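In the form predicted on its own, a lone chain appears below as structure tokens.
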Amino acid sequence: MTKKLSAMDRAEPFKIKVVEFIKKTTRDYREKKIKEVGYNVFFLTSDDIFIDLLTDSGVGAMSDNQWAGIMVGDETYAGSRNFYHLKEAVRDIMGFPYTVPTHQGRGAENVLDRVLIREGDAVPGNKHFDTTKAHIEDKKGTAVDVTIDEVYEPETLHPFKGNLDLKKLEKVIQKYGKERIPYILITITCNSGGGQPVSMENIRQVHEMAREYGIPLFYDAARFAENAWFIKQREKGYEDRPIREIVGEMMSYADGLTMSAKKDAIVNIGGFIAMRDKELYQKCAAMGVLFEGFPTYGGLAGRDLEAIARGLYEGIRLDYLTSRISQTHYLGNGLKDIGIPIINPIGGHAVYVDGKKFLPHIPQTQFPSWTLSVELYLESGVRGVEIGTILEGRDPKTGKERLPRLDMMRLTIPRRVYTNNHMDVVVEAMEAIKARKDDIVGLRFDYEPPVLRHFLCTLERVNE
């Protein structure tokens, strides 16, 4: 598993020269505040929470040289000195030559999805996350998981659970048939597996049966730089590997990627695609201009696209890789400490606690993990979300609900942002909720839009 680190490797490879006040609130005010929003944490704003451990995406700090890149932003409609910029960085350490940006990552997917999917298409790959699954089944398509079983086993410190099953890999390819499958994915590292990596061995793979069949490759590679470390970290062969050498391996096998570069480029806004064929990049910049804008910006401003471009050098830095997943552990190891089950082993960008393990008298139809993400709220300010039963939604087919096997309450680390003093803010708190835990009730829906529910479901309590 990942090798003890010195003091020197967890050390941040930063100084801090800007803050930002966080406001610490009463009980009382929480109370009151997650009853108004329908007990939603999505619609708490930012002055309500203390902590804030919902997503990691967008809410990293750039650093002085991105600031400096936000200053040289040009704002050409076409012709951004910017976007080839991000193209030559895209190119430099991913190896794609074409590139579309677009305002983020679920931009990204939608573009490519309405290029590829057609209505009865499959979509093999492991665990899919929200907008993804989303998208493909809005294209009339069916996104199948074939993640190993393993990632279904909290306790079981497999180093790469986020790796496909090649056995139901195939099977999926044989009961659809090529024909009927645009691509296979892999989402690196893995979201909806608790933020588990993927193996070069099985990126290698899959690669090799993608190429066997026919079938485009491509990853959703918002973290494929945290994935990249994991191999450093836990895969034979590739321990004094450089990550941007692990990087251009991993590259190497696909067809292409979507990014929210919101995540592994550290940057507030942004996404692409990026892929290897002229023809695709044609009719996705084609697609792009209809939803995003004209292909060299994309949705964003010629400032963004420069962030983009210097934040994906600074996220493939090993000090730095090495310091932000040392806190997501530091955290994790801090849970466990106290008795608290969460997904090992731990993650890269966010430590999952099993919420039906946590609560098991709260049934999956009264969603234990959303349960307990408000409970954090009520006790601490502290914001995490729900990777479950809400989350996963209904069945488009049947509409009956689908009660996902892992079932969990992502707190989810931003980058260059929090203190392992906030980490022990989080331990002291569901240490607390522990002690309460027995007297803890489920929540119902009182709102459930169609699509997406979790970032616009209204709840109450089941006994309200």
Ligand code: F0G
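Positions refer to the first chain, counted from 1. Since we're looking at a predicted model, the values are computed, not measured. We call the rigid core whatever largest set of C-alpha positions still superposes within 1.5 Å between the two forms. Compared with the form predicted in complex with the ligand:
- Core-superposed comparison between these two forms: CA of Phe14 displaced by less than 2 Å.
- Remark: with the core as the superposition reference, the CA shift of Lys434 between these two forms stays below 2 Å.
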Contents of the next structure:
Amino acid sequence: MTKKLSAMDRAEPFKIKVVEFIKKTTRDYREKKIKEVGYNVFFLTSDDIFIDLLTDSGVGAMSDNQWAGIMVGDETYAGSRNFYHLKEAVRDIMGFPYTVPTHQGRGAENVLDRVLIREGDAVPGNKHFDTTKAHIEDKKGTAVDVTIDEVYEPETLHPFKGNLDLKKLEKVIQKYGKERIPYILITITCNSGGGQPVSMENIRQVHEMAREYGIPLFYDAARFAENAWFIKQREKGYEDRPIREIVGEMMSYADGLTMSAKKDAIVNIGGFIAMRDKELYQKCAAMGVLFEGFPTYGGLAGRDLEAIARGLYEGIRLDYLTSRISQTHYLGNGLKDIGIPIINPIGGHAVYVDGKKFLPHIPQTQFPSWTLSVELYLESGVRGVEIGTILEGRDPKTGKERLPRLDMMRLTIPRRVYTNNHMDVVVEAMEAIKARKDDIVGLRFDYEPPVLRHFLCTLERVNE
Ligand code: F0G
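Alternate state requested, the form predicted in complex with the ligand (shown: the form predicted on its own):
Every component of the complex follows; first up is the chain already shown.
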């Protein structure tokens, strides 16, 4: 599905100037540590982790150029020159004249939703990210998932599994009425669907439907550059178009976006809202003052704004994107080759292991993918994360476990941080786990917090 790439294509377009040592530990040590933290990998300290694949957010390696930008941070309360650099980068790359900086992606979601959402509104989209959904619900709106059905079929090879189903979308619009839909949201790439891209054709069709009904279209653009790379690789007519042009076309269909710069702008902290409409900008800027800070810093230092401005340009480089995504595919293909069930096709920023299928003897109520993340840590000091039953939580009304259709362990790859040798460690560890998988026992709660239980719960083995 993805075109074959040469070694030159896959090679990192950078060399390494600074390194940070990481610790290899023994199995006995890890056994002790994971027990101490109640089998919850969120409680591990990073010193006890060899390879951290918990997230790709805020954990990328900045370039020498970004670090140089940190040194020219203008720490002025109002009017920092770095803000104007960011605003210009957003205008130049994405085409939006107005930018409101925020401390990270969820800050942008909060400000935009406070301005746009009223009680009873609906925001249709393709599998909204957790914080995105939570912010919509916080404003008493509903996030309605209209992703194509293929996203729920791990084996189905579809080049753009993040696509929105236009029939589902139209039904939602008719059900709620356009006055109750403040905006349609396309998440590019679709993280909760497995890092799956959305095609330009689909974006265009959603744009047309949105225009027909007079509903604004927004993007959750955290991984917009990776989405553009997939369009170039997989969509007819885009093979020879530069990433910048593809990004420009994608953005031309939207009224605005929220951005977690911690992903495709390769910074450790930061985000923004960008938009075309002056009035919306004025409302967001005013709301932003309350929650994020004055609109020329938005909860960030001037140096952070500069790093984002520079990172946006690096994030859309074709050579970088090719090496970055081919590393994700290197890991995914390595796992496939040894018979580990993963979500297909492999996405941009992460490989998702189908834990339910890999450990079929562990009932979903004993959390197979969470158990697998514990085993992976025990085996090798690698930290992955469950995107499954524990994350999903109980039905707030009935108190029953919700048992999502997909119960997965996500192996998320930070940008410019690890080498393919590190990916081999993961594959080797999964092979060792596979050899002893029938002896693995599931987990039950020792402490289950009422909300966001994955962050704070502790567990024990069911046979303890
Ligand atoms: N939207 C998407 C698609 C995301 O993946 C994230 C964060 C956010 C919004 C929120 O941005 O963290 O800057 O506030 N995803 C991280 C992850 C946390 O691990 O997938 P944020």
